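Take a look at this single chain, the form predicted on its own, given in structure tokens.
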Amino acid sequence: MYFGLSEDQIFFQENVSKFLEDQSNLDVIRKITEGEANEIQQEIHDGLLNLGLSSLLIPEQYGGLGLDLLFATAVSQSLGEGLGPIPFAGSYIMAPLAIMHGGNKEQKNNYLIKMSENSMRIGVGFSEYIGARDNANISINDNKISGRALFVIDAKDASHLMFSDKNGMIGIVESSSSGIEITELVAVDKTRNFLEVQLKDVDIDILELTSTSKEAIDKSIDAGRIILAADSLGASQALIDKAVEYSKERKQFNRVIGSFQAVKHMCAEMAADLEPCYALVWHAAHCFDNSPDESRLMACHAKSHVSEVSKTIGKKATEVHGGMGFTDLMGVHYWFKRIGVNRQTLGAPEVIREEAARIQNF
């Protein structure tokens, strides 16, 4: 039995890859990370939005494409492989899903239509629910929110921000509201952004259904984890391709290093480790929409396993490049850092494995 992407999903994926290849090469990424190409980054963002990235999961009745998570997963692979310097997992996956599963009719009409029209973008801060840090907590009372949220995903330039308390209650605030102070964190992966947000008695629109059910936040986080796993999958494939290409060109002792057995073994091990991850991530995305009993567990498995595999691939790919792998010239570090950030976002492997054990009553 073959389990993989459909022709439509592959076509969508290839369009994203081709766009990034044409518009966002390594030189452009280098300028973006140095803060010298904000206009170019916005053009890349706008170009990808024209392909429909902002409305992938939004139902057609709200102006979206109404596709499933497997489509979004295919896109995320391309973004990871091409170092897509845009918001995605938070703004275009987690936020709409939380509203779709947790909002009332008025909230869905208010938010989803505007999101599909690209007139609204929402950053996501669920760190309080997943695992709050010291001196960082969120409290929601009487339609007011206060506290401090760390690692808010895709919050930069977002018109609205979505937060959750430790009980899974979700609400949305306007970024321009008084009582909000935003601090940009020192980024490891400078192709994306994570912010710290301080809130003091800010008006919040609470998603109606989350007060009695955690389905909205659980579905949102599961989807985010699968999307990040797919992003790491694409980044890992890019590193393998770069390592193989480099090993065919770099010479030592008048021989290309790819002819050395040790280098052959490293490249083969990376490919062998990554190949099963494709089916794992695709199956997790399929379960999200078609097998609710398996969905949460598969999301945990996909995120935790791919995080470990991609970390190892990042290390080996850098080693294949030798001393050059640590330089800015080769650009290997952009994918290496992206994988590292994906590994920790929405729960490190250790945290997610504990969650998987609880799901199975261990």
The other form holds:
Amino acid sequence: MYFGLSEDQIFFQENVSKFLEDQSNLDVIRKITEGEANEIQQEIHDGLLNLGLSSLLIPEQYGGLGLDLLFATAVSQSLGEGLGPIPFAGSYIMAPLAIMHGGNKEQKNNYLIKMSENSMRIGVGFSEYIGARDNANISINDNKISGRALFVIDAKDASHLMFSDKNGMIGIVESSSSGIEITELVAVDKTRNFLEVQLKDVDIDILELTSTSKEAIDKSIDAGRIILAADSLGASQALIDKAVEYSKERKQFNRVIGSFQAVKHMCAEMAADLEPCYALVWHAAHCFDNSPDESRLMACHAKSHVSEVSKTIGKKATEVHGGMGFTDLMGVHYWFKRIGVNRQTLGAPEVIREEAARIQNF
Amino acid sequence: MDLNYGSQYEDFKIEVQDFCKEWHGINFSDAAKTPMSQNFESNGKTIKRSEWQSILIEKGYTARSVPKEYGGYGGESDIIKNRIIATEFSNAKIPSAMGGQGIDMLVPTLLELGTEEQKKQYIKPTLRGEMIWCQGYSEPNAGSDLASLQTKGELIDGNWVINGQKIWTSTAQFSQMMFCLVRTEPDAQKHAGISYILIPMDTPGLEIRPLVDMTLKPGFNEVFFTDVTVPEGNIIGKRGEGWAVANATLGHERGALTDPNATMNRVNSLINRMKKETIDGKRLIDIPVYRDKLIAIQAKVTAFQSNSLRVLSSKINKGQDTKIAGMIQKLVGTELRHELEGFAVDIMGELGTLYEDSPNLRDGGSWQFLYMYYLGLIIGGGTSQIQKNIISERGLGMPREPKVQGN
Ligand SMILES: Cc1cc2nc3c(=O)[nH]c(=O)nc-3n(C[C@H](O)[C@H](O)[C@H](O)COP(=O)(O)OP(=O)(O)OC[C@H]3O[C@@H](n4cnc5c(N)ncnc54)[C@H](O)[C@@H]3O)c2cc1C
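So the form predicted on its own is up there; where is the form predicted together with its partner chain?
Every chain and every other molecule in the complex is listed next, the one we just looked at coming first.
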């Protein structure tokens, strides 16, 4: 019995963290979010692809690494901690899983190999399946897709896009197809990109098994939620580390502020809230990989609970930094914002909890 | 990640499951009538609590690693087997072995630091439930700041003569013995002046006054000492080492206060209740606000359960660092339980406040009772604030509390 990450997982995780520390420090992140470092951002992306980030879950027969979701979860923690300014949850987790579980043989061959070779990347627009805002709506008929997807993740510069209708039928379109109109959104978190996509009678390749089964959409969304939870976990840990470190340096009233009990207790509360989230997220990923019966509920719990905890940590860690925390200078806000967007993506906590209640037939 | 206990435990698990089947529905002829945290279905055999305890020791389902000569089972210490026993018992709704401060705190202390004679004398009757212990640590002026305790012990003619007062002493009224912290070295520095002494509760000069607690159930007491005299040999460890001896067992206490599986059982009881209970004819489980809070709590308890698996894992796998995961358990576990029980009271509204033997009582009044009881546990055994001091100082390396002069 062993409950935790394996040596391999930790090793890989540390490599990603080290890479981000070297290549993507706060100055770089700042430039990227100001739109002034597209090339550097591309280099960071390429560097992480060299480590294998795009093909973690893709089976070896399609040129991937054939690893499990727990492995990807470990990586996602590092991306959250280091503000990894790259696509991940959508393109490299949800999209391959949808194809692995929903595609026929030909589709798997067609897509997964190219994805592992990085000659194809897919953005994911499932928001309307989970909860359509602003009357957005996707309809798929006769291998054509029409409608509007409001919050497509990892879609900027993606060669392909993936959508689902309300029934969980998933299909893939080429981003350059005629009838597609793309609008860039501006979310608070600018380390990642989000698009609105309008579609009018666009040719779509429907993943064959998804016309009769929800397995692919369920798997894809469960995994996406666990991965986003892991991202927030990493981001929250970064915030706690920063708050504790700052509290040991900053002096007021001739004392370091970390000696004030109000500050100590805020830090202790953050740690006490976050620590069980590690176990929860890993456990959820483990269930995803090994016990499908528990997997959906665990994914809901992981995403909703970590979202709540991270939100509080975003607030408290900023407070520990005082006015500095509120400045752009200190950069605390990057993690605050990343957490904020993770929280809403693939279902805000209330939405997910209602889903968790239904999964249990309440 | 590997959540299988391994094939060598499969047989053991089946053995325990069979045992649980055999004893399903067991009832005690002498059970205390307090609202229990679990609802046992009592439709089976009726035996005495102490008989049940003997059966469990014989099977190795409790006191597993306590040597036979001291009345235990005499097996290897095996955390996973303990876990299997706890899980299967709780799944089968079979009452677990006796616990309490004697079994959970004193026995491990004696095994670690007691003399041979002390082990022989005390462990066996304690395990069998024949000797109940209370913990005499806190004093009116020494709660969180326990090391400032002033109850005085003087060695006179080969006896400890003890004077002073303890307070909040749980179960003193039922106990045969007390393990007690006493200041025996008045000139030594605060922590170095304390000794750990065992006191029979029927010693002349020892007076117990019940202290009614919030739940109005028999809980804790004040204990007064007037020239209470016990033999010199009733000390554990050396003179002045009592602080270290006590700290060896505080860890055991904190672990025992917050069982995540019991908490999850309460979540499941709550779900059942919400399916039955209605407001304006509508089932509580169908009301969105309640559903939302229920699932939020269920998620937290799930996280807490997973956290305890991680802590368990670190005990088996050397080198796995789960320092903070272990340190937060008392704080998180008691706060979470209080929140859960309080939420149940909330959703039942006025009915949730019914108590004792009121008409229309739900689940024996256990929600209201445990809601208050867990507030006590948030305070007892080191308050939540003290836990936060510990987490921030020892877990996060933040500065220690400043020392005030004269302390
Ligand atoms: C249900 C219950 C059972 C108990 N059973 C036993 C028993 O069997 N045997 C026994 O010996 N004792 C027992 N106790 C006593 C218990 O250990 C003490 O009540 C507890 O340690 C707190 O001490 P206190 O009551 O003196 O509170 P105080 O120490 O006076 O605390 C009052 C408030 O001040 C805060 N505070 C104190 N110091 C600090 C600090 N340094 N930093 C921040 N905040 C601080 C506390 O958190 C609390 O909020 C029991 C208590 C309860 C509630």
